[in-house]
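Heads up, the chain below is alone and in the form predicted on its own; it's given as structure tokens.
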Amino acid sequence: MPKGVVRKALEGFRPYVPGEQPPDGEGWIKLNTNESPLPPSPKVLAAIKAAADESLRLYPSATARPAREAIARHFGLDPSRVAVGNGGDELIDLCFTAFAGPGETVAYPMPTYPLFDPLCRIHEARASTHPTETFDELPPSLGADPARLKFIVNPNSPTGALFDAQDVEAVVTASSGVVVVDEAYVDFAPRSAVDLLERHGNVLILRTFSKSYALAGMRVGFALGAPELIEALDSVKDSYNVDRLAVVAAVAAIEDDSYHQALVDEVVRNRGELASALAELGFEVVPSATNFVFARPPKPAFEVATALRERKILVRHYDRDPIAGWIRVTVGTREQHDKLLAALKEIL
């Protein structure tokens, strides 16, 4: 980043780099960005097509009201306890804007979602990181941290591990500021922290339609929390942050429970098969509660990822401690897994 052009706080800034997104239709097997291996519900596609009419000349609801109301019905909440955003990432950014000003502290365990570090730089907040002893244990120091804003990604990314419910609630109870529990992958896990909303007014639950609803391309996420927290998020968002088609897609998706459950069940079955197959090839595999498998190959991760890419198979590899040498493999279809495993046998 050129010096003298941007804010001093961003000198030497390293932005978050999303997974490689090759052009559609070129035969790549994409197991690097945790997208759904299955398409969206047919009801969602029909709703989007029906909404793609002359009304697109008009702005959408400024509050994404139809989606907000549908999500509220799904969770048995008042709509005042729901915010909708342009994907989960926008909601994370809004949490920084609403709850942590320049010079204030934002705390989170490590390793976790790597977006938090650059957002701290962008918002000139101070990162307070708490290393985990094991992938599935929250550091006890996180609860005692006086930070105004804390994040817990559960199930965690990129490890796929699920933190204990009592440990998550202990952090919420011990915190005087806002605790954000990012549950982007929770539909693939055995439990959620949504019940914390009944007992704590300082917790926000973040969800997304990108993973278990197969709508990564629509960019829709939502937050659940106390009306005061939701109002704070709404006060700092863009005027029309969720477009008309995304609103329609979100409503149709969350109302099609049977399709959603079938998609989740398929991913969980394939996840177990993939994890077992990787273990048989000599990978160290972390038990996953997500739609991906986090594993350490018996050869250097960079070499494995590079060799797979040469075969048009994409996985995500990590080169920074404490997860240097690990790769993250999105759960795909069985056909994709067969091609991945055949390639890995050649490489290893």
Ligand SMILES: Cc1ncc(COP(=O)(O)O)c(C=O)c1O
Second form
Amino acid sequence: MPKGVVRKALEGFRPYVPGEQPPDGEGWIKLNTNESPLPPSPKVLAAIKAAADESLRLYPSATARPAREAIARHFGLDPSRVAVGNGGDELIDLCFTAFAGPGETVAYPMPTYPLFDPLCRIHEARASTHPTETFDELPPSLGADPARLKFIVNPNSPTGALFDAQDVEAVVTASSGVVVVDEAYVDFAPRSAVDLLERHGNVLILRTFSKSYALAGMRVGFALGAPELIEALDSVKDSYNVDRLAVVAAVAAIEDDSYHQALVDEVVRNRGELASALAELGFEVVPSATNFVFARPPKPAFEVATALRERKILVRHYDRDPIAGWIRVTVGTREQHDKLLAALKEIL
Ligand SMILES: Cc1ncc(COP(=O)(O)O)c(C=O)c1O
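Could you output the structure for the form predicted in complex with this ligand, given that the previous block was the form predicted on its own?
Following is the full complex, with the preceding chain placed first.
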């Protein structure tokens, strides 16, 4: 970008870099962006196909109403407590727009989802980061931070670790601002923080259809919270932020409980196998409550990731402290794991 074109606050800005997305159909094994190794429910695919008709000339519902209502039914909540977004990422961005602007503080543990840092820059908010001592413990300083907005990714990414439920609630109780519990991966975990909604008006629970519903390509996520918080998110969103097909997909997905459960069960089973196999190869493995495994290889992470890429296998590696030397591997199918493990044996 030519110098002087971007606004002053963005000079030297380092954007969030999403995981590599190679062209479809070229034989890559994608274990780098935590997509589902299994396809979406056949009912979802049928609903999307049926909705691809002449009605696409019309805008979608501005509130994604059918999706809001289906999600509300699923959680036993009033639809006024549900916001729907163009992926969880849009909802995170809307939280900044609605709750923390220029000069205001946004707090989160470190390491965590690397989207928060660039969003702080974009929104000119001040990042207040709280280093974790161990991957599965929330930093005690987070609760006392007077930030207007806090994020707790639970289970966390990229570590896969699950923070204690009482510690999460303690942060919510101690905070006067909004606390977003990003539960993008919670369906693979033993518990959720959704019950916090009964006791706290300052908490938003964030979910996505990208992982456990196998719909990363549809871009749809949702937030649950007090009607005032949902109204605040809605008031700053684009008019038609969720398209017609995404709305239809979200409804069909959340209504197909049995398919969803079978997908989660298979991923959890494969996760156990992958974690054990990596440990046998000499990796240090963090117990995972997600659809990925965070592990430190016995060789430099960059070398391992590069050698895997040469074999058309993509994983994510990290080169910045405190997670320099670690890689994150999305749980795949057994067949994908066999290829990954065979490649790792060669590389190591
Ligand atoms: C921690 C976390 N939150 C939110 C998201 C958002 O996902 P999406 O925008 O696909 O719904 C992701 C995606 O990888 C994530 O890792």
